[in-house]
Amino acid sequence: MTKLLEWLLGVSLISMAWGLVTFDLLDLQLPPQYRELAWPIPVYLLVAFGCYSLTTVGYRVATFNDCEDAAKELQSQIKEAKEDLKKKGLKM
Amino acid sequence: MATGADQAVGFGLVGFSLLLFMYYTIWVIVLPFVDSDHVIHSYFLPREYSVILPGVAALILLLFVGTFIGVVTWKNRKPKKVD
């Protein structure tokens, strides 16, 4: 069972429950809040999702380290690098 | 730990995304189950906007992401040939 496979299996179940519920494809009679509550069950997984990425990369972005060395050593490569170049004709 | 503007903006993000969080999910997950004449529901959208704002939201964003494609591949655009 592949990788491919086991998602597929997943999502299908997932939305073959999902789709049972919104539908009433099998004449569950479930209380009206429940019904009210399945059917934008996708989007706000959409929408929950989008938000956990958001989160993630705004805390990394918060967190990460200043390089202060690696950033002095990068500029003096690259100030070598265009003398290097220049000397070699060309133009910048 | 990054300084500044870095700390700002993303802490700024991260804010953000759980209000909205939070938000969300009290309007598709919490607002079924209370009583139609409290308070809270003043607060909250007809509940069909729960997917349509996020479906427009979604259909802005495309539009912006394929009109900076479209501009950058025209702007670089070379006469005859394309390297």
Second form
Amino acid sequence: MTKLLEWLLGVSLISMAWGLVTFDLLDLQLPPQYRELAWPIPVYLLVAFGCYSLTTVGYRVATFNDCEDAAKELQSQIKEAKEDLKKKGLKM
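Please move on to the form predicted on its own, as the form predicted in complex with the partner chain is already shown.
Here we give the lone chain, stripped of any partners or molecules.
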């Protein structure tokens, strides 16, 4: 199962449970306090997902590995390319 299918399954299950509680589709006769509590749950989940996403991105940026060897190799290749282009008559 791909990550997309896992997320879609989770969101659909939560949405179904939210709809059942909020709109009382199964005639569960829940107290009105439960229905009032269920209305803002999607907003809370959206805010929680945003916080999780920001934390994940921040952590990945903070622990990003530098590749010094690859950077040196790339700089030398750029230098070689510039010299080759100068030999061919390109002015930079």
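All figures in this text were calculated on a predicted structure; none of them were measured in a lab. Under this definition, the rigid core comprises the largest set of C-alpha atoms superposing within 1.5 Å between the forms. Residue numbers count along the first chain shown, from 1.
Residue 37 shows a C-alpha shift below 2 Å between these two forms [criterion: core-superposed Cα displacement of 2 Å]. Taking the rigid core as fixed, one finds a CA shift for residue 77 of 2 Å or more between these two forms. Relative to the superposed rigid core, residue 66 undergoes a CA displacement of at least 2 Å between these two forms.
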